[in-house]
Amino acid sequence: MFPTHRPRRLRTSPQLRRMVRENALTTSDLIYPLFAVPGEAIAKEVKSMPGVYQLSVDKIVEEAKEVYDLGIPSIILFGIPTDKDADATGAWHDCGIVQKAATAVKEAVPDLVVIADTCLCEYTNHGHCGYLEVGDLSGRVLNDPTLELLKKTAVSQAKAGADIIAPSGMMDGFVVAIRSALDEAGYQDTPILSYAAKYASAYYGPFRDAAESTPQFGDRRTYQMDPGNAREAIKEIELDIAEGADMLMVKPALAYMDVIYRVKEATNLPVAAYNVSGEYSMVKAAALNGWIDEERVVMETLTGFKRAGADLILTYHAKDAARWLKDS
């Protein structure tokens, strides 16, 4: 008679559990999102995202120093301009808010990796991610004219010091357009982190409060992916790889772990998962009501993204997670 196999033998102590753990979260996996606004000494909390703030550039620099001291290697910058227009001027202007924040952070914390979100919705007066047909209230973005704005935006962000360009508008051909523009401008070594599989999700609500980017009409379903589709994500990432993407992102993360897994299986490129605002706010709300153990839920969720195949995790929990990892 063969001895009975008892898996529980390897669970009897914390030391054994750590030794045989298949996936482990580290601070090097984390990317912290920050929202930059004009002005000085501004730290305005986002009501729907407890602990998350709109920050002026001086406060962004303070936050960047704290992030770096916690061992988190990277931030991603989003901008909220003073003025918005149909040409998304604030996105690509050399004095745009993300450009100012990127320059200031790189001067203060040179070794921190600065990612620039390369999209237009925060900067257009209608809240969509590019040019619209005059009089069209459906939210149908004109693809090719929008690519020209994205090219200008990417180059201006790289010029300002951004280490990584992260286009998120889900325009067809945006990776190759941005790659060509960066190369022509002398930024051949600036990598592109493509929001390759970005879904038209209900989980983005609190972000739109933070970034002040809610569409004034229509929605983004004509360019962001349908939540029911998984095979389409593979088609999207294959196109982005062929166009020169260096890293790939799946957004959101929590309801799309199957997509993270499929993307990871389909490529050798680094895969990022965006633990988005709605996922964050649900945890914070439940924790504030005493319904869950925030630390355990956050760490289990982030580890789940790793298990699904994410190499990098963009999360508003990053600072807390770094502290908990340090104490564990």
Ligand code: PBG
Contents of the next structure:
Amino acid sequence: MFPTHRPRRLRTSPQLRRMVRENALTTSDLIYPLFAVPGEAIAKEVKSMPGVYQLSVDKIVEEAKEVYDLGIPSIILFGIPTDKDADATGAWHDCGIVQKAATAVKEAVPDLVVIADTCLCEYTNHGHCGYLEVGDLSGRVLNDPTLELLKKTAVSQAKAGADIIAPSGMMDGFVVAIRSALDEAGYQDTPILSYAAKYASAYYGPFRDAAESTPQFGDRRTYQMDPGNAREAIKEIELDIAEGADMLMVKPALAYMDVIYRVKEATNLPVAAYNVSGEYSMVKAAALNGWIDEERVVMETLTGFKRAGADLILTYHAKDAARWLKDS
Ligand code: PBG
Ligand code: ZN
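Switch from the form predicted on its own, shown above, to the form predicted together with the named molecule and output its structure.
Now the full complex is given, and it begins with the chain already shown.
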């Protein structure tokens, strides 16, 4: 018997394949992460992330223009302060590095959507995402004192011009705390993109080189999620939705495609996936060795995130992907 169902019929030409394609990446989906450092005319490549740089504010502005010209709608800013301390002063100070970068970018490229990562790990002298009891070497971050610092951070970022606040420290109640602080300060229209389901992942290694935010002791397992858990991600997003989150993020992306899918099924809010540093570095390493076709691997991966349900993708490949999309 010959098969009557022949799915191959719809694969016979590029145009036909294009017509029946279910999911496709667009430039509008992309968010490009940038690392701001103090100083001027600085562009220092991150060793473990070829093509990714720590940039001084003047260079961030140049980069923001390039990103905008490529059609990418948004950047997310991380900051490396001059000084780190127990109170993460650099995170919430009005003259903080992210605040400066946000103001400069909004002045130069007003239409580019600037997201501020709202966390303390780059700014604390121990590298944890929150406040620790003085002398505590266990790394058990104190939840509610941390919320107070996050509130100040978010408000000063909004004041500096950030369009979206993205809390990433996995503290309980951080969305409602930040929401009420923003509202009180007059930023009712500033959305919150919550890192809602963020796992304790080894894939963050290269980012910690870039952001100089490796914990000096302990690890982040008392606040970031256990990699074995999926239902818990739904619990996390339900809380964040109830607290007033406007968008939800799953992080990392590749090893958590099922979580992206489940979160998308469970909410009508936009879902973002963070294609994290280690995922980028692995692709870069293989590509630089000539072991894989970088363009095809990256586009396949990013399309995979879309298929899983991501509406937005934070990725260090964003500029390359935008160029490839233009050429295709
Ligand atoms: C922490 C934070 C992390 C990343 C961004 N903000 C993870 C961590 O250090 O625990 C990771 C991003 C990446 O790996 O690309 N608030
Ligand atoms: Zn953090």
